[in-house]
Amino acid sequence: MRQSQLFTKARREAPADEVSKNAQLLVRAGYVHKEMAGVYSYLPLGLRVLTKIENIIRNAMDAIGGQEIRMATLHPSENWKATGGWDAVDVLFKLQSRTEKEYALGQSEEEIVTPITAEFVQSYKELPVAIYQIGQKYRDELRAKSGIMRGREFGMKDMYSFHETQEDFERFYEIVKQAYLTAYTEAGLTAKVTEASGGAFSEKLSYEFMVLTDAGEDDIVYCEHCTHCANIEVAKEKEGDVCSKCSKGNLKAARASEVGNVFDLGQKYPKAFSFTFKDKEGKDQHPIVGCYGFGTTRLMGVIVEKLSDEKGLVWPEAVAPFAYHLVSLGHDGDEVSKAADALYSDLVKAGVEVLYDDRDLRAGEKFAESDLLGVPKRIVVGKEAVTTGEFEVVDRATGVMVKQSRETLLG
């Protein structure tokens, strides 16, 4: 892409209104456009890096066997009040339309999978499925906070799965927290998996994955010296405990932000709607249910919070808008300008995801702005690499420059 083409630009200042680092780096470099509190919309690059996030998720549940759909967002009363979550659910967004049926927009999906699945599952031999789809939520927040961390409209991956058995929902429950922890990685972070209280979704111990920034709401302590790691809000445990799962670290204290989470549901949905398979022995049981959240929105604003720098975004190569951005330093047609085409034009036949600096400014503008846009690589052309064919590449994370040749770089 040209970014003499692309119709958004990058601020000098940040809003005045966002205090997040997050908000305050997506809004400058274009990224989000912000509509209220809570709400924002993604621009051209922003959308580029989700649709990433999206992908890493995706591919992972494909992988394990996840069934992807497109549920509704805009849910019948009726489901909510046959579960009890039209009146318990205090962040629910309830609507009503002109002839006075009433509507819930989605804040999850338990309402609309479980009756889905009842439709098409009747027999043990049917068992185990696993649906999910990726798409928005919307929550009714007192208070939005934190930028796209914490917001009123968001999204998130949830995938809801059905058992015959409780060793079946854990054995499967195993498989996906392995590949939770895979998809973290590959977005560049390190995630914990924490014991945490259920909350208004189940009764039974939930499980959360943690990532440790200080910008995130939440306190856990956690054992360096084993996976241990727990919420402090039902923890039995504090920091400078011995850790009671090996027995030979300190809990330590820290911050972290959530960005996924898996819930024991029981039979609550399938009761609600009467959802029965026959088992071996042809009696009517209820699955058992399993949820799984992975918040991809929520991600990006903590990939930002924990990678950014004081120059600006610094993205992982696996969720960047591009692989390299390809900066000028030629006027009005000059060679510099034509050899800066020529390796643009080679790069995108090749297959390479550039952007392409071409507009006609000021070097320090330019190099401000790349650092600003957070793209791992910056190709640089100027009068040196006209006349020895070698381009400077800096790497964004870390600063340092090497010189490539051109099929270097197309690889």
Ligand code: ATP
Second form
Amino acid sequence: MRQSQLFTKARREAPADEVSKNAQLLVRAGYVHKEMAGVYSYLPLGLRVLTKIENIIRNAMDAIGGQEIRMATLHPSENWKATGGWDAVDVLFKLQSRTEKEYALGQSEEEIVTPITAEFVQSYKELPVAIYQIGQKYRDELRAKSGIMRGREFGMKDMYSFHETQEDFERFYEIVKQAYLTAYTEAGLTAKVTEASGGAFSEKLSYEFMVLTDAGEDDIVYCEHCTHCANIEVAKEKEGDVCSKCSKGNLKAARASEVGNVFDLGQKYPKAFSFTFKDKEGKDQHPIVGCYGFGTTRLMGVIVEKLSDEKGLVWPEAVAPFAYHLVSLGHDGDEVSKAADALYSDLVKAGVEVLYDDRDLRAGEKFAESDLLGVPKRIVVGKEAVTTGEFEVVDRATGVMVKQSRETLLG
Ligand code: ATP
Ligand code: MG
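Based on the form predicted alone presented above, generate the structure block for the form predicted in complex with adenosine-5'-triphosphate.
Starting with the chain above, the whole complex follows.
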């Protein structure tokens, strides 16, 4: 894409109304636009990043047999009244129509996915089934100061699985946990898994996926010698305690952000909607339900918090809006701009994702903006490139520069 045609522009100054680093940088760089506290629109560059994150988790869910659907986000209040959520869920946005009818905005989708599944599943032969979607969630959060990490409207991948037996659920629970860990690694982060109470949903154990960052809102303790990790809010353990899992070290305290959460929901929702299937003996049973949330927009915010530096955003390759930022130092159709134009069209033809700064601006201004946008590799086309045929390629994260020929760049 030619930057001269990109309708968004980077700003020189950070927005005055943002306190979090992720929102300051993302707004400044033109990735997102703030509509009000906790509500953001995703602009071309931001949407490219979000779509890559969504595709990482989409592929991970498809690989373990998840079937993608798109559920309604405007929900009938009857479904929420059937489960008790209408009164019990404090973050639920409730709407009243001019016809007096009431609705809820989806904050999670058990109330929708359970009746849908009940309509199609009648026998144990049709179980297990795992259904997921990627989309918007709405929550009436009290505080929204963490930029895109805590929205009142935000992105989530939520999957729901239905099982014949508890054992079958446990089997799948473990598969999803592993798939999540791989997905976070793919997105450029390391997540730790905590054991936590099921919160509003159930008394059973749930697992939270935590990424260490001071920008998070959770306090955890973790062991450096093994994978043990616990949320202070629910754990009996505290900083300094000997690890209850490996006994090798003392627990360390850290701030973390919850980027995912998986739950054992038991039979609560099938019971509320009278969802039964015939088991092997022909008896009616309620399925066991699992629920798996993955915060797509929060994850994007956490990546910014963890990887950006004083110059701006730094994207890991897997979620970067473009692989290369091609910066031309040419002017008005001179030799240098012709060389940059030619390299740009070759890269596009080769299927490389490239943002091309073809604007007639000072080099310093272009480099500063390129650093702010955070594309992993910058190719500089200046006079030297025209004479030698070698291009300077600078790594955004490390600043390391190498010279590469056109052939190497085109792979
Ligand atoms: P939190 O404790 O941070 O409020 P939660 O436990 O209420 O989150 P879940 O219901 O478990 O959230 O939702 C699944 C995932 O969705 C979370 O792990 C998180 O990554 C993401 N998420 C939840 N609430 C928000 C929000 N307000 N803004 C952005 N992402 C969110
Ligand atoms: Mg949670």
